[in-house]
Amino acid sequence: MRSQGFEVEPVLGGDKAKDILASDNFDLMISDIRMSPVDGIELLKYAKSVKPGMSAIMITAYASVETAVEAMKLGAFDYVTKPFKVDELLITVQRALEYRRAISENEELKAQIQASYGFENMVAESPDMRKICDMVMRVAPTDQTVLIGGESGTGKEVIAKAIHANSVRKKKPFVPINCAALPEQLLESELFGHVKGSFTGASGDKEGLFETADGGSIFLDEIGSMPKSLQGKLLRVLQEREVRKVGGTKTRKIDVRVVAASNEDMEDMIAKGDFREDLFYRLSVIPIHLSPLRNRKEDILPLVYHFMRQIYQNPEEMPTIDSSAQVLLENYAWPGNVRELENAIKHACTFVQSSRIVAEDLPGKIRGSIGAGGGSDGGSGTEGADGFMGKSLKAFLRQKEAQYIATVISYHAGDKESAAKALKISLATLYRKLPEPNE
């Protein structure tokens, strides 16, 4: 195989085999199938269980029609009876990884496909989102009120975009404002309009929000942030459907649906008696909380497609995502959300040097967020390319392992439990691979 260019790892045993398929990724495992404790059937399933994209060949002297359907029903590529000959072993393997190779770009086809295919700026392949989807397309027809919650940068706007644009209200004015962007005077105006002289400054009348999404939605986004003189007069809008602009004496009826977002617990708000609990209940007639990004990773492939389209005009121009830059796409924590997801993806299509972006394309944040090298924000932030000079290969990745399992443990709070699962290795296996306190 070495001598073919194939990267190899020989290990001695099904039980050993186990621990370093948990710990690793490889494109194909061929084992033989008499093995001792953990045959190669055992090894075969827990294969399928932890890498279900791996091909396999199995090996046996004692070849049956019932051991080649159990391997194959076990999603073994093909199995080979030994004796055998080198030169065939090979084809096997080549055929065996083209077929792999095929899955993973159809994969990454589905991937595109997806992001196509949503909502118009909606990417919804993981079950949270999935779920998001429906309640949109239950909510979008009628005119109930809409709270949405999550972190920032999760996409409430194009929740609520997407509320307003599959609703009867779609050819009427979609119009959004953030609440904590402008001081109380200032916002109570914007909301309400003003009448002349009703403020200094004031020098003529001025349509408010309310009345410019007349037949339309407005989106109130971080209305946690709205101070509380305005919150009673909010509330009085949504009871009597009318405004009064600030200064006047005539109110004016609308129609208007709203839509709310914020990224703040509403609910400990009025415990602590900043946000009004009557407002509340008139907002979030229909809740919907958007997960954070780190919760839904398979919403993250999609979301990078759907984002190079936005900047590509050509599609033959935009490029395909390395396997390294795709296991840090996946395995970063997103503070930021699909908001920093973007920025992210925008920053790799302007250093891209090739027809695949690879993980030096992308930020150093990303990259040295697993310990995953490239400067000065590459593991441990302190540790340049000298700091590794003399170094082995097993030398250079034991070490950038650790780097990595220490951030994994250090995301989970300490729980090594849950650092082993996310690592997706046994709790025996992360501690075998912890550094000793001497070290």
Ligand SMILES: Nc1ncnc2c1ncn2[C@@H]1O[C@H](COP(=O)(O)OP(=O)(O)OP(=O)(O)O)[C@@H](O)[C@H]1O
The other form holds:
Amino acid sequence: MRSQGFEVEPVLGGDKAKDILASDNFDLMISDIRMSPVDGIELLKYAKSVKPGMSAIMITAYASVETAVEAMKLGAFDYVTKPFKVDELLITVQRALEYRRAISENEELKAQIQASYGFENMVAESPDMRKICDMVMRVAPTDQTVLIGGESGTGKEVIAKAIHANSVRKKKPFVPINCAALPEQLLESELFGHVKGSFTGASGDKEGLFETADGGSIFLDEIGSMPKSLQGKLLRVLQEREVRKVGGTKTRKIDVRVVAASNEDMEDMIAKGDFREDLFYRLSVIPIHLSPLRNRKEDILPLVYHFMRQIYQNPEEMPTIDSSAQVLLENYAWPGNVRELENAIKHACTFVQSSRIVAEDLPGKIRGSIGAGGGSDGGSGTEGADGFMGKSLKAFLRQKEAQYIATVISYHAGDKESAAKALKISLATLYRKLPEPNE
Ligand SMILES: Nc1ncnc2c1ncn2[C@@H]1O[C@H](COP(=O)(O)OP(=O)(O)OP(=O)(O)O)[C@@H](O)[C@H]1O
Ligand SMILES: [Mg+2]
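Next up, the form predicted together with this ligand, please; the one we just looked at was the form predicted alone.
Once more the chain from above appears, this time first in line as the rest of the complex follows.
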């Protein structure tokens, strides 16, 4: 082995091998099986417990191949029977080491893929989003059912994936289904499966998504759109932890973590009788609410660059954001939230003329919108599509000021005294600068 360039540590006997295994790191162990007092099998068990990543090749007499097979079951890479040729052993050694390298590369690769579904690919600069990330980290390892709320495009699916990616179920499937996209009968058979002939068109048995997701997570998107009769069936599945195919008689136990999302006000739906209260409480064991993008402006620019990095593989080609464009992006109301921002950036990157994205590169809706949806406009008058350009400087500045004050107040959770301190103005001045309620 040394003549082949390997570093070798020879030891006489299993007990001595145990000592150096515990203290040193080796790529490979080659061991005889019949030894005493500690034999090869016992040594192998020990090696796998203290150094699970290390490969092992066992040497055995022809007569004890059965023991060799046992060694393989215990995780030995291979065995070589005595008497052996040196070349034969060398080849096995090379294979073992190559395999080990492939495994560790594969593990690195898996870690990378996993990272892209975890937080690394998620922008969370605002205090609101930081809190959400903390919550995700805390609920992910549990099997608790999570209900994610928030306007359309706020990132509910992103959060659902992050919960799955940070749970022990991460290597098992994450199965999303949009409950609003299918009519009742199809939705039911998608979720629970069906047996052949259970309805017209059911030409064979079909596995439901709950079964597909077994061991993993199912993401029930737009749960508010689920028809009421199905709500009852879903409730039963969550309670019994078993599913029965449509038209079937047998039930099957399932082990699935449920994450649901809705952009509707569920409590309102319950009040109107459109959603079952008992199901709501089953689903919202842990509620997570995503705030709209207009309330977390700290995320806007980081998101812009996040989306640009996805568009420009080569970072040197990436344009910068001109301040005119930045002002628009940070003050637009984003009714479509992060998704709308993503589209706006795609638009801008398509139309950009130079190495800077300017206001003109943004979609018209955003260019003509400034102040139109803030709710804290500071009374700058009614605005048409060209409100931004047609306004006096004083009105514009006043509007900016009011927006900034409103942001700082919401950052301080509505505490005006702290907001005034942060702005370095008196509380009286702050009140004076706030828009009149009827303005
Ligand atoms: N914090 C974030 N960081 C990076 N990308 C995000 C973030 N939040 C949302 N996105 C992106 O914005 C888009 C919309 O997000 P997602 O589909 O999760 O929203 P949603 O709340 O499920 O919307 P809807 O209610 O319309 O289904 C996706 O392309 C997603 O990758
Ligand atoms: Mg969604």
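Rigid core: the largest C-alpha set superposing within 1.5 Å between the two forms. Numbering follows the first chain given and starts at 1. Only a predicted model underlies this, so the values are computations on that prediction, with no experimental measurement involved.
K.L.:
Would G216 count as moving between the two forms, using a Cα shift of 2 angstroms or more after superposing the core as the test?
P.N.:
Shift at G216: below 2 Å after core fit.
K.L.:
When the two forms are laid on each other by their rigid core, does M137 show a Cα shift of 2 Å or more between the two forms?
P.N.:
No; M137 is a residue whose C-alpha shifts by less than 2 Å between the two forms when the cores are overlaid.
K.L.:
For Y79, decide whether the Cα shift between the two forms is 2 Å or greater, given a superposition on the rigid core.
P.N.:
Y79: C-alpha displaced by 2 Å or more between the two forms.
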